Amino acid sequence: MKFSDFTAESWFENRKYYDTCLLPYTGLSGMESPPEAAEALERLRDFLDLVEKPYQGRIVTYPALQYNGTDSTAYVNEICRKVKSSGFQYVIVLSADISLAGTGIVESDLVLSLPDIEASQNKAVRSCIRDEIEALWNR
């Protein structure tokens, strides 16, 4: 579910189904125009999809981190550990455009980047998001 899906009475109701945290990463520069940070997040759209989908119920999706720049990859492990600090068992950072292999994110529990999962694994990205949740999961 996403974020504002929740009234205040509705997430202290349900709020202990919800370990895991999802967060978007966009990644842009700055430099796009008008059509192709639209096509940017058409990409993270449609990528989170694959992981929204699947586990409704339990991961809530927060609003995205969008641009990319010097000090991003402490911004984002800054922002892991309050979302974590608030609640959530589990954070997950993921982006559709931007590698993020290698990046010192170490905050999040999970690291989900397409052109990572694209270049490393042999099997389809649906099933590879799969195991991955599912293995952060089971540990």
Second form
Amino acid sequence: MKFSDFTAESWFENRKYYDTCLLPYTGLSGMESPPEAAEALERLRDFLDLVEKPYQGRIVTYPALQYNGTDSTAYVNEICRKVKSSGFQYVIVLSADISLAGTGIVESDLVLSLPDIEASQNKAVRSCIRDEIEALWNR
Amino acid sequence: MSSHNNEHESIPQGPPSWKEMSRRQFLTYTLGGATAFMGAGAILPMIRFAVDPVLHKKGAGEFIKVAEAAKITDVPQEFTFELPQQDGWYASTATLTAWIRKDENGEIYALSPICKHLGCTVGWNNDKAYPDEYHCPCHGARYTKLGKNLAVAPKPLDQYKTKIDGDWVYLGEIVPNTEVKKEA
Ligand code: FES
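Please supply the corresponding structure for the form predicted in complex with the partner chain (the preceding block corresponds to the form predicted alone).
Complete assembly follows, chain above in first position.
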């Protein structure tokens, strides 16, 4: 579910089931034209769909981190840390456009980056996501 | 929200186009939710919607050709298909999944894999500890091949209305499970 799908009551009642936070990371540089920025968001939305739908009873999608800059890694790590201190057991950082492999996002439990998946897997993106997420929960 | 079944009592005037809705939807998270709340303040979804059937009203009565009847065995198989749907005022195409098998009497039925706990997607035979069952990766709900709830979930898996025409299996709207009762 998205963060905006919860009311205070429904969150209070069900939070024990939602132990995983999904942080979308758009990775805009600021140089994009308006339509390019919109396309980046649409790619992010389509990639997010693959994660949100099958796991909507356990994963909460938070508002996205939009821009990518010099200190982004530290920033993303800081957000991950805070999200976990608020009670989530797992944080997943997800990007449709930027490679996250080796970027040092060490505070997240899993990074899902579409460019990385496409570069390294012969499997369908969907089944790769499933394997990664379920391995995270079973670890 | 797009995959949920929100029953809106009053449809707002002048429904926005698909594109407007889709943009508004992703702005829900990209801009922090304010736009979505303004646009859809009256219809804040409640959590139970997650487990209600996807198809509703508009989809009622329509059947989609999904699988060749000859290919259906007693082992459930997964089929995906596209369905034009109306979710409140929002027209889109939903990608749906059904697990289809035939029972001992050769009757074909199709289960919806949406877990009746909180709406995650179940898989068939995907937990080695419990062979030949549907298993939910989120909180461990389990179901028999008829969709009967064995753990965690409060109800059996829903099923699709099913029609056999010629050599094909057609699926319609999602309805509460009747297979479990048949066996009892
Ligand atoms: S959503 Fe399936 S067990 Fe909770």
